[in-house]
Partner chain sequence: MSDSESSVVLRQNWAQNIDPVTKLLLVACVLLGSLLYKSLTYSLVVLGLSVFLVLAARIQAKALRLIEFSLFLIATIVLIQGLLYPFNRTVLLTVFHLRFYKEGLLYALMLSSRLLSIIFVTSFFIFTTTITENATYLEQIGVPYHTVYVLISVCYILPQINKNMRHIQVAQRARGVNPQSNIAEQVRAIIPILVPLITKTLMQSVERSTALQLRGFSNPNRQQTEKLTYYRAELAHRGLILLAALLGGWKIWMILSKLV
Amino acid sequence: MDDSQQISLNKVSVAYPGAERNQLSDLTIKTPAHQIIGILGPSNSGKTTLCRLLSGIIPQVMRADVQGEYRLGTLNPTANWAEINRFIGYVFQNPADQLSGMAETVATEMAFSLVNLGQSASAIDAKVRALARQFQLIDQLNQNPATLSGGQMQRLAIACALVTDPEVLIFDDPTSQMDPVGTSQFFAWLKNQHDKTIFVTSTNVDALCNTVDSLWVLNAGQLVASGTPRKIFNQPAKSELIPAPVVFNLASQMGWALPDGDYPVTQAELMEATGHER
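Now supply the structure block for this chain alone, in the form predicted on its own.
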């Protein structure tokens, strides 16, 4: 992907066959590459559909009518599936949908894409073990994927998406089945991935605010707000669509504002607002 290019959606609408309304309607937005973008919105707002569109799954794998133009770098994912699939890693909302179902072990599942790329056995083993250590799966390498817990299966799905080192990552609620420790570890890892372009949906608003560069807020298939987490949550009209982070609620109740008048949404901003920035 050409880093000088922007991620661009221009009047994009998506409708599933037989649906009474568009799942996405008239989305227009541009954002630089190498950003971490959080996608928020109430239930059925179009978050998963947007992830599927961004990855090229819609319309290449899942049928849908797509209107408008979408470009990721120099490529059009809706038209160049074979090319786009080489450098996009996608993590499904349900990790079981992502796994092959044919692998007898976690290690084999993780190695699947690397085998298809013709990499050597030693290179595959090194990559698989490195990711297994990173995502706390080293003790499960010889275990059947079907026997994993929900959180372990989500970590396996993430590792499988990362194994080919894609330039673009799309995570659709990747921690929904993880415990608080696993969720915290995932977002701590995600925060350091600024060499990639990343989209992530999550119901964990606090984790998103502490991680992403910007937020896209959807409602009924429309993009109703975009910007930094701080700017998003300092717009009162959006409070009915998405829950505010704990820090914002505390600061607004206590009157702890930042110099520009905004209330903080992260721990670092809270320290600044209360005069204890470190």
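Can you return the structure of this protein in the form predicted together with the partner chain rather than the form predicted on its own?
All you get below is the one chain by itself.
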């Protein structure tokens, strides 16, 4: 596979100005693009910094000392910002941080990125309506964005990131304000996204395992594990860093293993291991 189809990081380190230590140290990994990658780890492990790096916010918008090389498929996040930012969609940890402060209504807020691209009013209108329908914000289109509930604001933040049809999506803890029903809807939607490179950080291990193609585990700024969810949890215990999904706990305690000896970590694998697969 040529480099344009790979996500690669080579000895990447990031230090914020004035900080004593690196926030990220010597990250090195190569993995195919167009997959969903979950990022896990304790707080302060560098997850948000990694998200910022992958999206180009560091070093283009936020200053930091970056070493090493990295690219996302065909995209080089350090390239001309004006050209590449439309291809990257980023959802902040706190959705209120994403508001432009220049929009009276939810519709204008969603249209913001497209206005910046100079698109026509009719094209913008069509796109905004389509996304509003998808994220159940149609009734809120004329509302002031600051008056939305936490869950609605998170959906708005996601819609705003998607409006330019980006190739790369980065979600920093996207469901923290949502209730369980909203959360499962989000991850179900995520699982249906193809031909995009997606990074998701979350503390919801079960949802991540069911949704992502691979996991990156960070601790204290270093990449301590990477691979499919199944591989990661079937390795010797990392229970101090991240809890295992319920599926894994159940299966390992009941002895329900998959044919290759691994214990399942997703619902589908659980069905397979217990002979319930359809």
